[in-house]
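Next up: just one chain, as structure tokens, the form predicted alone.
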Amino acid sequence: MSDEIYDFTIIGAGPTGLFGAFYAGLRSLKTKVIEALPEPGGQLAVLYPEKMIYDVPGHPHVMARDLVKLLMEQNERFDPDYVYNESVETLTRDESGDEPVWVLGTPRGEHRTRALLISAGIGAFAPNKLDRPGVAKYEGNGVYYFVQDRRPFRHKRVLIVGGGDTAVDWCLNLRDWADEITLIHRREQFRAHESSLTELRLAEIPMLTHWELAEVSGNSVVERARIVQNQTDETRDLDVDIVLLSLGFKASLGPMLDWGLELADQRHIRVDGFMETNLPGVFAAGDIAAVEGSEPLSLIVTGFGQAAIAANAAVKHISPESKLFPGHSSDLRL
């Protein structure tokens, strides 16, 4: 690994992480983006590629590895250096040279960088398990957490466990791919989009409140769930061919805890209006971000302008002469 000092280095290859590359290459910054998978697009890739996101401005609907890949292309333009299976563990400070740059400590080497953001949505994550009979035996065999492929549920009888946007979402996205879906969620509030929900009430797929999985069965394949009333103790058994699991994820900041970020809490950075941390030329955008003064949005459109944000401050970081404002992007000679 070369010494090459970059100007502006991206930890995460997130949507916003990748809009923060755009950003940076309009500003002529060096940029490099490291990724601790294998490919680029984060959680949209990693949990729910298949999954249509309505909330991009400009599409109607796109779906998430279509959403990964425009933002791939849009890059092409500025060519970023792009790392990818390598995580982050240390970051430090060395004002022994020329100027002062942030070395980015990862188990293959180093990264020098004037400025960095850090864009790695939740950090590292995990799905909330669910200890019932069953359930681990048939984990990948008919019970999963998330959706990478959408084959495995084409014309089948599905369960879907929980009560946020990623199950309304997988409800509405397999209305037309399933031959069956029935919904059930612990308590009578959901933590979905209402539109979502409204769409789904209109959709008439069974949506079972104050049930609970008590059992997945089966041979050699999931056959039957059993569920419970958590009100009455009711019992129903349900013929199922796959039962989905939406129930969250654990996430940590993992080794960011050691670089003398300030935190807002154990899962954000705090930030101040400019994305900048309390570190100098360390800045953060997305879901690990908390603005000062402001709650943590975790949207994927307030990725992209928390990354433009942060990216027009670290120009203004590595040189003070120049202007925060990048012009439009209509102006300027692409």
Ligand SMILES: Cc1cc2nc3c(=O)[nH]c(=O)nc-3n(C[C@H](O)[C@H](O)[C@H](O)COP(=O)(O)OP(=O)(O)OC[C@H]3O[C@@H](n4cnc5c(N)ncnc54)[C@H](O)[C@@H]3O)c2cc1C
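Could I see the form predicted in complex with the named molecule next, after the form predicted alone?
Lone chain follows.
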């Protein structure tokens, strides 16, 4: 923490924020990235680090974790400052000094900046938790809400709970890695894509509908899960090593709703074609942004393009005589 004024401060180190930092560096802006989590990557790092992504230009396929690594490597050229484990909670304007600045408040202090990019994705997100005996006791040690590392699942008997894409995708992703997988879902209908469900049926992974998790038990590690049929109350004990609860996420813009930003809805900040919000010098990009006259397209590639626009528009905000167009990076001697 310091009183130093940065040119460009980025809230959120997901793919949008990371690429925004690169472009800001290319435009010689002194840049800082503030991230609430202990690591960069946003949804890629937290929700699906080991999944393959197929729609990033120039990468026929790239694992989410590797894309984050590559973005960080690309940023080394301009070396922005990263601040982790700090959630930005307030945004105020300080006009008392020689130049007006934005002040970002976190539980640890303040960060001052001439312009900023809000690339906070779906906001601070947390998994929907399940309150059943044994679940809290083994959380992080046999009971997981997301897969950050596939290694603990190797040769294990895994019970996956949920009916959405994430639950089904993990069944498919872990099928050749774990020894046994069982999927339970409390309803008849799955929310997952039909093509994934077909793949799941072909893989002959047991899918039990109308079954719910009742209890997790064991000694120092998980040894079994009790499940209950919610129409008949029949119970079964399954010998398992891991329970993966894939019950969706709650996300909220939380404190950002009180920053005076014009919102498109409770999850999106309204921006113009330059990705600027109604507050001067405050830009938004990626999953959190809704461009006037359009509809959010929550994809990595959208965030990349929007972050580049926002960083270049921030240059013009800070120095109105500057050009929006940065020149071609291939012309630069870096």
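Here the rigid core means the biggest group of C-alpha atoms that line up within 1.5 Å when the two forms are laid on top of each other. Numbering follows the first chain given and starts at 1. Bear in mind that the values here come from a model prediction, so they are computed numbers and not experimental data.
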| query | finding |
| --- | --- |
| L257: Cα shift of 2 Å or greater between these two forms (core-aligned) | no |
| Flag for A225, CA shift 2 Å or larger between these two forms after aligning core | yes |
